[in-house]
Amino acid sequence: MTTILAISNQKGGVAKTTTCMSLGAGLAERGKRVLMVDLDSQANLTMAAGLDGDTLPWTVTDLLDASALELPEAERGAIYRAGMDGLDILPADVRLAGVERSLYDRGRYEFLLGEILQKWSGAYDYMLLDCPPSLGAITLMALTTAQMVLVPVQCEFYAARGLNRLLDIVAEVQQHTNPHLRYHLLATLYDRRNNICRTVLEQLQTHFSTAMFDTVIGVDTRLRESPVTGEPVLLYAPRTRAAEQYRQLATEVEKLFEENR
């Protein structure tokens, strides 16, 4: 059975795409077959994998376009290797923004992504959905498709406050399209020298004690450098603190889903 995680936060700059790439690499390093799906028209995950979505013959945009669903070559050609064995990506391109606007006119659009990914369900152990920094149609599709939403939360005041809106959306999805959806929070961009960071982390751990990953992702310049190389940080700087933290996260994720199978 394929485990599907949506990685989502409507606030940008919280290490959402970095977490998708690094967690994917951590799971692949553990021998899992992983497909990352770039659902953001900015295509940052695609670029971090060393690809230019605007030059590729097929991307997730084509698969979400109703006219492309009849083209089997799109399904065969839209998957690319993402820098290491066991880690693949379904890339995005700028046209995705236009497709998202048209989704609202399609009945039961929330289930479209799940129908598309079902074609590869036997090929992967994990699918990681990198959502856009918004709570629009594409994010709703991702939450409807996933078993869990992983929410990266930057350890600063405004990022923590913005959690309520996302959790409201999660509750709505649970009520209408995906009653089994769960959520887990991941503290990111943590600077232990910063008093506000420490306070916010303590508050998160108090209020969401059963829905927090134990792993905390610290600030690390190598995480900002690795996308330039087209490699996950686990390959670019395998012995750094950030690489070890994402390895710990991969272990936690695997254990979490094994316990609930």
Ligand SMILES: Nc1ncnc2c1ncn2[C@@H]1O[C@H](COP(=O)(O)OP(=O)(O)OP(=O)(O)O)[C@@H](O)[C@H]1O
Contents of the next structure:
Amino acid sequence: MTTILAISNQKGGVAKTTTCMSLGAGLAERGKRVLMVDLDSQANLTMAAGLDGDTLPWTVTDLLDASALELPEAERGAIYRAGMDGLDILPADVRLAGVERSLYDRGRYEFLLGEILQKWSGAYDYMLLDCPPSLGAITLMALTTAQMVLVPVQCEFYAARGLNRLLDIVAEVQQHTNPHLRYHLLATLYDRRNNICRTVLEQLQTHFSTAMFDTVIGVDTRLRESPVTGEPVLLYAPRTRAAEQYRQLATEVEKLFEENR
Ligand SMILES: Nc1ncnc2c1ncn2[C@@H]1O[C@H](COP(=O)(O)OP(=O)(O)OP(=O)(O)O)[C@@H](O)[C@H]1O
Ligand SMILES: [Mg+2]
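Got the form predicted on its own; any chance of the form predicted in complex with the ligand too?
What follows is the entire complex, opening with the chain shown before.
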């Protein structure tokens, strides 16, 4: 069975894409077959994998575009290797923003991504959906498709703001399109020398307790550098703290799903 995780937070810059790439690499290192799906028209994940979505013949945009559903070559050609064995990517490009607007006019659009990914379900142990910083049609579609939404939360004063809105959406999705959806929070960009950071982390852990990953991702400049190289941080700087923390996250994710199987 394929485990599908959506990585979502409508707040920008909280490490969604970084987490997608690094967790994907962590799972691939453990021998899992992983497909990352770039669902953001900014295509940052695609770039971090060393690809330019705007020059690729096929991307996720073509698969989501109604007119392309009968294009088997798009399905065959849209998956690329992402810097290491076992780690693949379905890239995005800037046209995805236009397709998102047209989704609302299609009935039951929330199920479209699941139907598309179904075709590859036998080929992967994990699918990681990198969502855009919004709660629009694409995010609703991702939450409908996933077993769990992983919410990266930056440890800063305003972190909790907006979290309620996201959790309301999760509740709505549970009610209407995906009763099995669970959520788990991941503390990111944690700076242990910063008092506010420490306080926010403690508050999150108290409030969300078991709905939080034990792993905390610290601030590490290597994570800023690795996207430029087209390599996951686990390859670019394998011995750094960030790499170790994402390996730990991969172990936690695996445990969480193996225990529930
Ligand atoms: N632990 C970290 N330490 C240092 N820098 C980090 C860390 N995690 C992410 N970054 C950097 O922070 C910036 C934002 O990260 P990222 O692009 O992953 O966030 P995002 O939530 O996907 O953003 P967006 O909402 O725009 O999609 C990037 O420059 C990234 O390299
Ligand atoms: Mg991103």
